[in-house]
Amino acid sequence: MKHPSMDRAISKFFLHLHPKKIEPKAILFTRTFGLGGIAALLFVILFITGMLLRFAYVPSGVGAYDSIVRLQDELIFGRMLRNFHYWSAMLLVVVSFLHLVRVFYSQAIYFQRRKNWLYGLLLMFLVVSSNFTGYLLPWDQLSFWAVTIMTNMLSYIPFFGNSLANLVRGSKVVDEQTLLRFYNFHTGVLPLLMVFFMSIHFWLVRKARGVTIPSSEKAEKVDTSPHLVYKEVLAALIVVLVLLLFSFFVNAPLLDKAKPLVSPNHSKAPWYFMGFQELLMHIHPAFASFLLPLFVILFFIIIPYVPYHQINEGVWFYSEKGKKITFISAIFTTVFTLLLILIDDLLLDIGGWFSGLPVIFTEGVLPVLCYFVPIGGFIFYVRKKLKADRMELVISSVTIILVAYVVMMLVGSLLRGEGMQLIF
């Protein structure tokens, strides 16, 4: 029989994460889909499984791959442990992205929540960085050449690209020094940073009084325990069970041991970076690896600080018109991006047509204009014909950016074969 003092201790622990009472609408699954809590749970899973994997892993060019093979083939539940860690890491990237999207579309980034939006962007960067540094650790052909591609993309950044790439790798190429550097970041620096900024993130959520809900839906509050706590425990059990089952049937990938002199055909970046690799096939590297990402980052940072005529906190897509604009923007961007990829691969030869012009113009400025001029025309249509206000234009713009990247990521991951040629 559980002791009453234990119940009180558990309640006090959860009340550090949540207020004593909470709005009934805030605990509806469709309000947040539990994405923030699932992300936190996945981090805990990764921390525990990562600590266990450290006992078997050898962070060296000679021993890394063999230690993974030995872990999978000789240690009891070793393969299961690696699968569980790997798929939890992949899911964390997806859940973190969806959480960021949910927060934006539910209008939960304004007023006192502005600062937390910035911390959320930083945490998204740390999640991807942690995943990327862990991607190299198996030291097989898949991970070696994926990291090689991504670090080479850094060298395309104007002025300081080579220095930055060498700093990330620890040398001029991906080698044992890179492996050791990634291992230390993956198992030491990045987890500490994530714990620190997650603590700030959770504290700011508490300070802003929890989940954002429309003022019209507020009602008499209910006790957090058991109304919310039990739902969180149930959701955690479901996530763990699904991950365990998936890890039992689907193995984490492991190809042959890394061969620095033998590049597989085709070499691809990790799936969450494939949008950049696909973009690199169509425009100048300076635009694909630096200018456009920088523009997107700055745009996402300033969104909460743009003056708006009205802000509907907690209202999905801001308004019914905003919902319609989001849907239309997503459909338009999907079709237009796919068409432009096909046209560029099969018909366009801007470099040949304007061979007398500088490469930065034929492979950078003109291709960018080919995309952004029609996009600008679509934004103008949304503003004039659909009578969109500033908030709805921002929602449309964010939708275009997110959908365009997802489309490029899927094309690069699923529709590129040998020599990165399109396959169907």
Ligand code: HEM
Second form
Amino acid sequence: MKHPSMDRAISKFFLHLHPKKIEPKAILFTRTFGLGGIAALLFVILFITGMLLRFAYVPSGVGAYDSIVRLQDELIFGRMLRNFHYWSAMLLVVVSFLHLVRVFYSQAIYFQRRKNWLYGLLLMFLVVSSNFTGYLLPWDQLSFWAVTIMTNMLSYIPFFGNSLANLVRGSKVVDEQTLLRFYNFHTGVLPLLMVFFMSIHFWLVRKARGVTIPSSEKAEKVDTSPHLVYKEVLAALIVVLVLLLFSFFVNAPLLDKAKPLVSPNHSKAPWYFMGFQELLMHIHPAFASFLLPLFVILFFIIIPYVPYHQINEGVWFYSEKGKKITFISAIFTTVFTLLLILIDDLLLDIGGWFSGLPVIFTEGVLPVLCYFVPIGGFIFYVRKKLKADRMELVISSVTIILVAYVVMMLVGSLLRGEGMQLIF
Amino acid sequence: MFKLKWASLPVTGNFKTMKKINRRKFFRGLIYSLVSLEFGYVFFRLLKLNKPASAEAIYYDAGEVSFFEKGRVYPFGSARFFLYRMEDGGFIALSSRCTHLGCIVQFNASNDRFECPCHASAFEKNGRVITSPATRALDYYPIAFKDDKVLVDTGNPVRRSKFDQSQVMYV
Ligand code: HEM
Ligand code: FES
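What would you give as the form predicted in complex with the ligand, now that the form predicted on its own is on the page?
Next comes the full complex, and the chain you just saw is listed first.
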């Protein structure tokens, strides 16, 4: 570089986050795919664009929609600003999810990184909450009904679901109170919490001496600047450029102003919650919106604390067999889940056949058994026939959960149209 | 005795790293916990519904009893209910909020039933579920009659799992 002082300033800044010297393998793009760093970058972009949007936005039922319209049509670069914020937010959900997938499959969540896995899960929750609270703010037909549907999904939780939904909305239905509440969470509480937990997250990465690499690949360390810093700046530039171009050509959606008395035909939750909504169409709400999510969250929390016989830190998919098992589990789950959705939609009418029995049994226990008995059989097969050890079984289970959710999410968001019927 | 019991517990880890709780630490911990609890509680109260749970009855005047023909459904859009006068002259006021996920149902006169635009639940005129995903009958509102008028208590929707005759009101 021609400006040594500038060079030094940049490197010094990055050295707040990185050590001076670093393992050469840790810099390889395929180690992290830059996902954590991209998430951090997106957070910064969202913070800045969000600050600017606050100058134009009016957080009230009367003013919100019109202020968005004015922003788009009358302010210079207003539409661009909104698009940029919107697409960065959507990308952050995707990137955080991929980052979670990456740290899990590259065995980067064990030993001293356990705690960071937990902070990561918390960050994932905050990312989704931020996106969801922001979703309501335009106050159009899309956001109004999406939030109505999502908060009503909460009210299916047994015992305290209704009070929880009312607590989230600040009212019995989505109204101005909800808007004010979401606005404050979105632009105040949640960003603050994220800055706090991201700091801990980064600090714990450093405390664990950087990202995980297999012990066999340790080598002589190289200087962080320029080797890593160069790649990070390059990746950041590419992401910003692509996002800017995308925001230039693709507009964030905005429908008519919210009409609380008129629901549009087929209303959907935001796309990342569509997996739940799809699940709700097949299984009793006590399972779909409470027991199964609770079970999955608990399972994710204990993953790094299971007593394994062996852990291969930093080795993708743990072993060759692990790779194979991941692949088979993904294929199996995709086919099986799609098949079951089709069968349930077209053929099964369990409620009708056993109409004498309680709903919790016909719509809850039976469909859950229909899904989990074959899944159990599959895991048994993986264990017996492929001689999987405990780690490989956990990898298989996580793959099943993730793939099942993604499949349901895609079916719900892409394959369902009017009246939530399947379309082909 | 008491002391002995504690002393005989197996000790894991080494003594230097074990945290001893002395008075100062105890009070510090106590104060921190109390302050956090206080903040937590204040925040929680701030978020809670500030309206009392059982709102006072707000009666909506739907009109003269004689105006309503038997067997017909009358929509009251902005008040979010439908008034159905049954064949036998009884009244039931149904909330227009779908029990599936909260969309607003519409009365479809050609199918003679309520239909939800969101995920296609359908309900009979008395609120009973015809097609899922909804599993509960539509909520209903208490009705009172005064001076030959039908008054609907729109502040207090009643949850129910199915329709039964006791929910119908007669003049
Ligand atoms: C706002 C969201 C997040 C940000 C900004 C973020 C940022 C980062 C960064 C910069 C790293 C360094 C390595 C890399 O680039 O992959 C990292 C590592 C890590 N993250 Fe995240 N992260 C976020 C969410 C998550 C989530 C959702 C999880 C999973 C539950 C998670 C778990 C981890 C773990 C276990 C590591 C250590 C990985 C290793 O040592 O190789 N993080 N994170
Ligand atoms: S909200 Fe009425 S069917 Fe889903």
